[in-house]
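First comes one chain, alone, set out as structure tokens in the form predicted alone.
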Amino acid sequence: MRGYRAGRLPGRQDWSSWPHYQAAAAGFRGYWYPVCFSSQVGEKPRPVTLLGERLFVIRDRGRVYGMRDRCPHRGVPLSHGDKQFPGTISCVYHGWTFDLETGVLKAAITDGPGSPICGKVTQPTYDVEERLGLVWVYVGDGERPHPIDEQLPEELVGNPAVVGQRIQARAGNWRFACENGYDEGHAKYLHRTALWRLFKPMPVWNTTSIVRRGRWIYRVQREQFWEADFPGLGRWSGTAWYKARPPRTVQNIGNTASHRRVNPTIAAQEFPGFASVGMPGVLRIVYPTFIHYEFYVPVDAENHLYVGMLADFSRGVRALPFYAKYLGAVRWLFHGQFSGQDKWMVEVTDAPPEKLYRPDDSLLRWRKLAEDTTEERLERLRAGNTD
């Protein structure tokens, strides 16, 4: 009987090489985040936790507003209140009533119309926008928010698209979710059992380079190896008799080649690689006929929202089959079972410490992008540039 033997576990013990990234357990400030579907916001407050901050969103005369979810009087959640007057929210406890746009205390109902506290309290508010059927909230540090269209994936601005979406509250830190999405190696192994991939060949391994273009970094496939002999172990294959044949050339629309014609809107973007990631944690996977997006929204250090979106850029009657395809198959195959495997991994990931390997260059480049982008923002704030 052999006793316990200590392993050899060198590696990175923390993320101090990227101090901003290490400190961003609850997310990066200075960005727009999707928090729910537009259809979920009505005349009653909807509580939201974003980047560790409790707020609520509410619709008034068609427009959505955001406000901190804590009455400054006694700390009761304002989301327990309601609208007693147009354009306001009243705390359920004593009737403190705040203007939804400015946050100014307009009335303290239980102190009468002449209450001297009115106008002396201003409740923090949040900038809110609606895009793509979602409500987006900006969390910053007093700076003027950049236009939301500057943050959305460029191809989603100005191009007609039909979308299928899923929002799911998930356990695990948002950084684990983002790193999993952009990770080079996991899809070939973890997802080999996914029904979405059942009839598709998958490479055993790739040679890949990371290319930056604008605010995105792309994984560019250089070589694909569909079978490999591992010394002393045997052969491992990503092919099978029931799968489609592997392509003869390397392509970067989809993680495997396809016979399908590339949609003109997608082709016009000239994406250098099929997988890209950008701040504050957005994954983009390009297929010939649609693009898949994942937005990793930090709730707090232990939880995040998974916002999955498929965009089809067909127009007119050609877009109609997308709804049947998404609701009938893609939603449960891709946003369900396939994505559920990622959900499982994010829940059980425990890093650092970590010992990375060659394909993890994608993670290192993502962390550097996040670090550099955050430092640029902080330099602007330190210089007093809040516009």
The other form holds:
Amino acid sequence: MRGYRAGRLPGRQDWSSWPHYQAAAAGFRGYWYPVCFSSQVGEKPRPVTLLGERLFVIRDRGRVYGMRDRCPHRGVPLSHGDKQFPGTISCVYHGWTFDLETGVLKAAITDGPGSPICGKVTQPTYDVEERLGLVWVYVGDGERPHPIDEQLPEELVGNPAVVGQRIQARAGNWRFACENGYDEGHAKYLHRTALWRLFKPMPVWNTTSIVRRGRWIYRVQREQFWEADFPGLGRWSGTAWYKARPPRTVQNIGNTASHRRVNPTIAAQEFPGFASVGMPGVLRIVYPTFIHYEFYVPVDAENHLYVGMLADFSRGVRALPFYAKYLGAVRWLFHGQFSGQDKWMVEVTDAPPEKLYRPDDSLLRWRKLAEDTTEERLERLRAGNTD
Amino acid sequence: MRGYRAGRLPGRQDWSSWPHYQAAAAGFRGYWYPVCFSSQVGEKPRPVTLLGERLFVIRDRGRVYGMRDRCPHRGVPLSHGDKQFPGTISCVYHGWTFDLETGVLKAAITDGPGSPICGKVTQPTYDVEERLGLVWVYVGDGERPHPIDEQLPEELVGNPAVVGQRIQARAGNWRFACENGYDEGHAKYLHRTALWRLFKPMPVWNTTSIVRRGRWIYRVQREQFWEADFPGLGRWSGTAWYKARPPRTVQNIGNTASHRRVNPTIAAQEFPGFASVGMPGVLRIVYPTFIHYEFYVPVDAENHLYVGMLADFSRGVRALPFYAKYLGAVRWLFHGQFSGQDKWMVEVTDAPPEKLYRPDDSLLRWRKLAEDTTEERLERLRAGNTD
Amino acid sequence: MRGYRAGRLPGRQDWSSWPHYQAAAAGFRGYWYPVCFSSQVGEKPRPVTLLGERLFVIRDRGRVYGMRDRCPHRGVPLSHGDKQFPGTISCVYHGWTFDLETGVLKAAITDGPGSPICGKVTQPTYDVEERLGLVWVYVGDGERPHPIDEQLPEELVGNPAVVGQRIQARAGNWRFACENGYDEGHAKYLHRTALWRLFKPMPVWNTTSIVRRGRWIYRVQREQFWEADFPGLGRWSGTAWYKARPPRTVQNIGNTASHRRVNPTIAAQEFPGFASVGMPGVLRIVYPTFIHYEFYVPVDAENHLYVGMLADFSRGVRALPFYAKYLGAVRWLFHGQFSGQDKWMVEVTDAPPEKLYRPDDSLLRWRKLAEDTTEERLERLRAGNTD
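Counterpart to the form predicted alone, namely the form predicted in complex with another copy of the chain:
Everything in the complex follows now, all chains and molecules, and the chain you saw is the first one.
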């Protein structure tokens, strides 16, 4: 931040200060990514593009498998085929039949049972897990994947939660989506017109600190200003007669009310209500009675998948109001129109070049987190931990 | 023409004889261009692409301003934003607020009144004028623009005229549009099927001279031939029983009738009725009772804006028949179906390579005018006349 | 095949073993290609793209001519023009008029009868023939074309045949279409679901030999297997209770019945019923009572024309059942839905890289035929046989 205050920050023309981040146009390798709802994966192959790779997922005897979606014979997508034998996928063109678990070519039907090519071809497979009603796929570089539970937000592991989710294919690079999500500055201005904020005052500006704790960086509001006089221009306000009164103490998102309904074991409790972001592009915002997540899943360098999720840790009958609230309002106003404003911005953002300003400290810290974490991963890979 | 008669003209394979012209695929810099009707520019920004540059125009307290349409912060189009304070535009994303006159960043709303970035960023602006019901934008290289009245056709400056106009976005390079407009050869053949010419005879061929006077080159018809016998092929005629009789004297466009209703002060009077073309791509054809103009505005290397204009210099109640004639016929037949044949040709023209023939002298002279004029401008710029 | 059994065949990553074939993405030069039905060519020019070249065909006094479809003057397609004089085409833009037979510029109408450019410009022409109700165009390298009858399937020359035809523009490279057509492996698997095969059993696999005779290579089935047990997977069968019983002797396509109705003079009789393929991409399959052909015509590197043809050599009243059968069934089931499965595969095939298996011997032999034939042609051209 010293550099910025000295005036160096504005005018940044490229991202070469963060070489790993700059190179990750199609996403960071070495992570689990949600690709669709569990309910969307059945006995027919479902094609998926993830980090620029074409694969398919398919369910067999309850479990979901992932495999590269290109038959090595003649390049036809295997997802056009189907299961001819349990535990396998057969290419629609000539009946090449691969084992879903190992990828080994078990039969080339049209060459008979003694086909000499059997066992000599192995199709790349992907590790797949199911969590929170979603199918997650690991994209790496040949190393053994870390357990998915080490990557999920801590409070979602082992705590029964009820969730409301929305998945939407969106245009634009995943980094713009992630930066937009964690961006401290835009929420107060762009989203002031969202129906979701219609009756809620918005500060004009804040002072903010970014704090790293473990895998996450948290955004802590220090001061909030609900009105401001801009020299030579005039007064500008985030309040209105039809909006609620601004609170008298500093507002971190969500701590306007008690947290009694948020499960006390969640790891985020150290900074209740603060927005946090972690690798490989996950936003977490703790509200008084629920937690909101956004996963920005790289499809390729030009497209991403928006996975929005609201989690409530109430149990049993207490979860019913959550569903009512989610389906009655949150899904349409927050995961819908409000998030649609972000979708719009991500489509039209075009950087670098860029000129950053003070609130963009949140972006710089996120890029640094991505850079440092990736450097650590690559060091581990270089050290040979690839089995 | 000598070179041509000696057989050198046909077979020209490239445009390297006119290096400035060849380089001007996206238009010539250093000119005013009409971009839309004045009535189309209000308090909301209107995006415009001109010579490949993205800008927006906006009206503020009566005057129209132009500014580059890319927020330097994160690359979002400023035309998605609006006015938060008079005389400014604010980016929809984070409320960066630029002065329309100077381009200076006056406020970054979401960083509060004391944002240190204010005054440190200046957005490029464009000079804008309004004339003849159109908004004109100057695209240059940093030099001070010449007065627009020095560039408009002389007769349109200071003479009250009533105008009928049509603006149409068209595919194809602006040079093909301009060359088509001034092309001596195609009118008699391509347009012989236009409704606009239904009852008028068309010559089969002419002999023509091109004469330069000041900023314009004029096309002077020397001889007109209404029928011809083509050796080995047969007779071909531009007349028909249902068409008017061809005149007995040589016809330059428009001088079939008296010029009494054309304002006697117009500069074009030296060559009444002759087709002329000038930089940066303006066609002028004087008819007995009005003047027709076409402005070929480069959008980018693949697209242009056709701005057709009919001007009548009658005053007061005498202008009424002009409106009746324009709205009742000219707009649909001449600016519509007739000009649509040109649009079609511009879309499918694909040169170089090209093989030119005798009537293409008009093209060569236009290219030379563009080349010489541009060389003079660049010399002025090199001489330091850039304040 | 030895190489294959030793394991060398799988894993082939490119087509550089067949350099002529690899280079022929847009087709092989030096052949006649069918481009449309004769009935589609009248007095108006019809644009055609063939081997990436744009041309047009037009009928004049009964005969069909072909010419490059780009006016050398300014690049406008001549196919936008029409005939102003018999035996010529005139460009719509300026009336440049070319002789259809020689390509010589006979007139530039808008420059009058004495235009000095006449006779100085010659537009490239194409040799065109009509056979079997189709228009055929020769694309070469300046050499004199061989007679089309030397290229047509032998049995179609001099033998009156009744034909049913279907022409369809299809996406995908012509080589994938041709390889798909001759591919021994896919028919039994991909097409087992076609309505055309609904009541006919399909073998699971065959053993096959490829035999070259003259310009053609023939596929000879040695053994057929109607069921198979795949180790570790299970039983797979090409039969079903609702299908006909498999024959007891080896089935080459079409020899299930007598050949009495196939004209005894046909050259294919040495291998009745066998599938054969020849240059420049023609498939021939002899059925008991008719012969089926597919011509894979290269439009450009990404598109081809599928020309499917059924020929019956019955004469007179005996031909009537053929028309009934073709229009009542073959056209919709075989040239329609069955062939539509091939269309689908050609669109999604993406090779190289490829891993070939035993039945792909048919592909290798076809590629070798194309390679050897092309080498011979180029040697002839080098030897100067280009008049």
